[in-house]
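In the form predicted on its own, a lone chain appears below as structure tokens.
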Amino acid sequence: MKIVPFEMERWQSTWENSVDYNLSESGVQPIPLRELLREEAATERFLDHPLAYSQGNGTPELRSEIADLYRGATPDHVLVTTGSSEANLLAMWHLVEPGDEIVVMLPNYMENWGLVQAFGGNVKSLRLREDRKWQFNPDELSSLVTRKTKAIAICDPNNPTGAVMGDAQRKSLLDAARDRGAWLLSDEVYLGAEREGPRTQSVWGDYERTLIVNGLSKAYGLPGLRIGWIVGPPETVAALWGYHDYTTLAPTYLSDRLAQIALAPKRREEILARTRSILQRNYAILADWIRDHGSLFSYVPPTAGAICFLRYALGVNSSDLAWRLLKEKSTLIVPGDHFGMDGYIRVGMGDAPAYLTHGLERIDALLRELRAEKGKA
């Protein structure tokens, strides 16, 4: 098995604790640990919790709490995993024989469209559109699923472009799936990261075969806890389960009983208005910004997720571009190669103001550049 590299998380883990000003990230300002417990009697309980080993697919009570996000879900629908990557990772894996013809929703986070070729199959590509509002076309996934399609692959709140799934592509989506009988996996991790409108339906519960991957890393603002999931029919999760006893045996036993708390009905919705909140605070920042650029940008506005898509015109690579920016401004963004997408940078919008201000200004500076060099060339 020979993997496929991955450029946009060998980018990240290679800077993004190095730089001054990491605007890399798509998810928002992490919680920290104390605001978390909030009590004092609280954090003195978790102190006594002994560092041992968890159960293997996750304690019940977390994943009776996880369950209950997902309509006539139970604990046995639940397995629980070492964040929404390995999630992924064990459902291609058991998903994908070589020869397998897997669409592809793309751009996209790389994962699957990795995972896809490193496991022998074939990857169809179902492209997002700028001028369609960052939708597909119904016709074209129509077209590209076939009998030999095995899955069919989703990222929804869509990364990069902050795009939901509207009510047409969900429909021919579902209605591909059942006509091929192929696997649906829908990667929702960006759930709950609306920055406006109604909070994003889920693909569960409208057709049996049916893998959702989601985590706690975007929407809650808890990548650290290194805690996610899949939900689905409950042989194939106890199927998964055992692909899981080859990779990380078991979530941490803190990070179990953390995740409990934090997706308690009350504390969960508390949650989620604290990251609409940062998220609606800085893309009124990141807006004003890309305005006062006029015609340097053009972008639709996400609607879901710390990010934002922005087509550029320059003349120049968006990776070269985005290395220039790091090695001389210590700024981290991430080019729109790393997606297949030259002329696009993705800017990540989901820190403190003053934070997001500075890395914007770090921005600016290599833009004055880049145009005094253009206008002595």
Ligand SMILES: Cc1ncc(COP(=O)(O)O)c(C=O)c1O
Second form
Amino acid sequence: MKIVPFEMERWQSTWENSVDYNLSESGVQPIPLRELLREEAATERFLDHPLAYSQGNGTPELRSEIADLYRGATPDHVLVTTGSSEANLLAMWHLVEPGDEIVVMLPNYMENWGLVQAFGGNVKSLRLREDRKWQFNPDELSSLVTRKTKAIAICDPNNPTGAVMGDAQRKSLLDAARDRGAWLLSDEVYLGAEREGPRTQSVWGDYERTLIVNGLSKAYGLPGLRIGWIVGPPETVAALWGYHDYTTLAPTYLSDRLAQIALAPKRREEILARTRSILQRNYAILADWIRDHGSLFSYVPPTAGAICFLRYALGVNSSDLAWRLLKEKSTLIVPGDHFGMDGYIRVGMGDAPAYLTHGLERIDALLRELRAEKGKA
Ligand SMILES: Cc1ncc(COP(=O)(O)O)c(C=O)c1O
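How about the form predicted in complex with the ligand, since we already have the form predicted on its own?
Starting with the chain above, the whole complex follows.
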């Protein structure tokens, strides 16, 4: 099997732990283990856990907490995975046969775009339009989805734009999937990471052939747990578990228990409130910085996620810009090229305020040099 490189993940996994400022991350500052465990008694109890194999599809306790998030779902509707990235992999592996047409929302976290191709499917692009505040055109969707469409893969709230799907788009999506009998695969890993506005509504519950992907890495600030999940019809979830037997077997024992703590109803709301306050505080810093650059940047303010997708007027390729920033200023951002969109950069804003400010100062230093070079040319 040939794979297309997952450019953004290669870029991040190569550099994110060695740069001075990592502004490539799309989630908020991770919660320390001590903060998650909170009291000494809980920490003590935790130390007594055996480092054993855990239940392959997730413990019933964890699956029950996850099921609570989805109207009418039971633990049998849930498969716990190693990150939401594994959830996407299992879903696509199961769904895509060579020659299948899969409609993929773009731009997107490019995992599903790459997986469709790896499994021999054909990607049909459903474009988010900047002039529509990063919404797709419902007419375009209905012309893309045909009887040959096996699945429609969306990411809502969206990475990299931070946009949340509008009501008209949601309706058109469900109508199109239902009319043509296509599966709906919705990656909702930023659900709950809304900077403003109401909690994003999952597409779960309105249509039988729906698979929801989510996890604790973004809205919950717990990427190191590597806990993700799929919610779907029980018979499909049972089939997906069979694929999981070929990948990671089971979530790690400790992560499953820590996820139970994070998803207890009161605690999960506290965690999501923490995320929102980080986003509000840091977006103010980033928005000021953008404003100080006048017409250099244009953008649609993100609704969710610790990311801002900026169009820049510099006449420099986005990968070249990101590379110079990495090599000369030890600062990591994601070039628009990684989403097939040169002329944009994605800037992460989820870390501590001072860290964000210093990272942005490094970008400023490069911008000054670029201006000076242009002046000389
Ligand atoms: C939309 C989306 N889905 C999935 C993932 C993978 O996350 P994880 O495997 O850490 O849950 C990411 C990571 O950036 C993402 O942005």
